[in-house]
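Presented below, as structure tokens, is a lone chain in the form predicted alone.
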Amino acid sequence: MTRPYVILNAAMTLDGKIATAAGDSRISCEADLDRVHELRASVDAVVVGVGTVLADNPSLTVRRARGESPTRIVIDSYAKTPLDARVLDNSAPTIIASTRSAPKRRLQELRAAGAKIIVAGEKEVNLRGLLEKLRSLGVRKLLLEGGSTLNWSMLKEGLVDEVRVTVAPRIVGGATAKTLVGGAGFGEVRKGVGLELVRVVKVGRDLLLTYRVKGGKGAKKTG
């Protein structure tokens, strides 16, 4: 293998949002966040990109199930990640994915924080690189938990594995909403992400969705 095994798991409503308009992405219900919490004690590290770091400053620790934390990782080309955020607090170890565009004091900055930095591309991070850089350091398996804009990245690069989708019983709207997967996207159906549907349990008030992405590693098994 020359990468980890990649689970994108996210929680959306009925009309596919994240987050709504205004920016809430408060969405799980608790039984949903206690599963997230196992999940994330299963796999070596998670990863977001920095705009879900902005945006909610999450810790992406486990705090509600037994079992430790993974290595947290932000995709970040230009080092934006504030110096204060929660990801680079001493509750696990974080790594930053930046590219050699970044400013130098930056990410000197960020590792005096206490980051590992990862350089991997020009002026956006080449993600199978990193991914390949990532497996090579000991990550077998790893939590892809968004925002839109990595998710389809990480999509559209053949780079997901399963997708593990909670579905709320809520519907927000909002043109601006994020959406579970952003950026430019595919122009016919056809080209779209083959998935295949291997799971449906109800969590809470939510459903569960598990897909193995079509060609993937997920093709023969689920990890």
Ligand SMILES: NC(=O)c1ccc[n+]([C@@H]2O[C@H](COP(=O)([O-])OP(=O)(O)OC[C@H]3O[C@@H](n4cnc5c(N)ncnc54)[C@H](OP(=O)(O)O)[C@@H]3O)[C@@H](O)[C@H]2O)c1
Second form
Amino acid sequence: MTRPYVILNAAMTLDGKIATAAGDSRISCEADLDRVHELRASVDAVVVGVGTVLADNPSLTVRRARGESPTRIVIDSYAKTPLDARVLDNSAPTIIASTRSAPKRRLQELRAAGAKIIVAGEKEVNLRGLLEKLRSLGVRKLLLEGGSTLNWSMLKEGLVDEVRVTVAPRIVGGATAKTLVGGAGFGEVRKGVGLELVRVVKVGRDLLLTYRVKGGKGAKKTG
Ligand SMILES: NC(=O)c1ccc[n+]([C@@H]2O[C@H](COP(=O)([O-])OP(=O)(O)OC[C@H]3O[C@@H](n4cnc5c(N)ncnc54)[C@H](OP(=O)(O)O)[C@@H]3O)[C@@H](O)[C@H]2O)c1
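Next, report the structure of the form predicted together with the ligand; the form predicted alone has already been given.
Now the complete complex, all chains and molecules, led by this one.
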């Protein structure tokens, strides 16, 4: 079964944090925010974990660039997305990807708030199954906008094809601050996800690094 082409995009500090320990995730400079909105306008859908919805309440729409807002997708096993979350406003379609463990009533409330519900998995969202379903619904290009836990699952399952990371010239520290990729992690460096650096550009005061994931779609077959 085919799945969409997946681009992971994130902004991190030089020490790899995507938010401070206190939860501040305003890392990108103005020029980088413009770039992210242009990127959103170029994809069919954008996906985040429910942790990001609860922490940042993002709207995930295109406001700083021309073009249409993509479909917004929240990975939310237990349907915890608040009914007043910005992702549920009527500025773009929204899909809540949930599981058979989610309370039926919550799913009904989210449906009544305008979201389409896709049930994939028992206790956590079956990401591969979901991506295949999304592809069958016409999603060819999918933007993954975090957070740390969802980035880990997507990378571990081999569902990411390209990584674009903005490195801001800040160091914030904090042992509990979320990093670009969380989860259990790999025990050995050689087992980590292999990347090939394809582009380095300065965006405003930040540095944008673009990598192709080895073995991903669009990767060279050798190496
Ligand atoms: N700087 C940036 O570019 C950027 C971008 C985005 C987010 N952030 C930051 O990232 C932080 C949020 O990250 P987070 O790690 O707490 O949350 P997250 O990755 O946004 O969401 C993770 C949640 O998704 C749900 N989920 C369901 N199925 C899953 C699966 N198969 N794999 C992984 N997750 C699954 C789980 O909750 P359930 O069990 O309830 O379903 C899980 O706890 C915030 O501090 C935010 O500010 C930064």
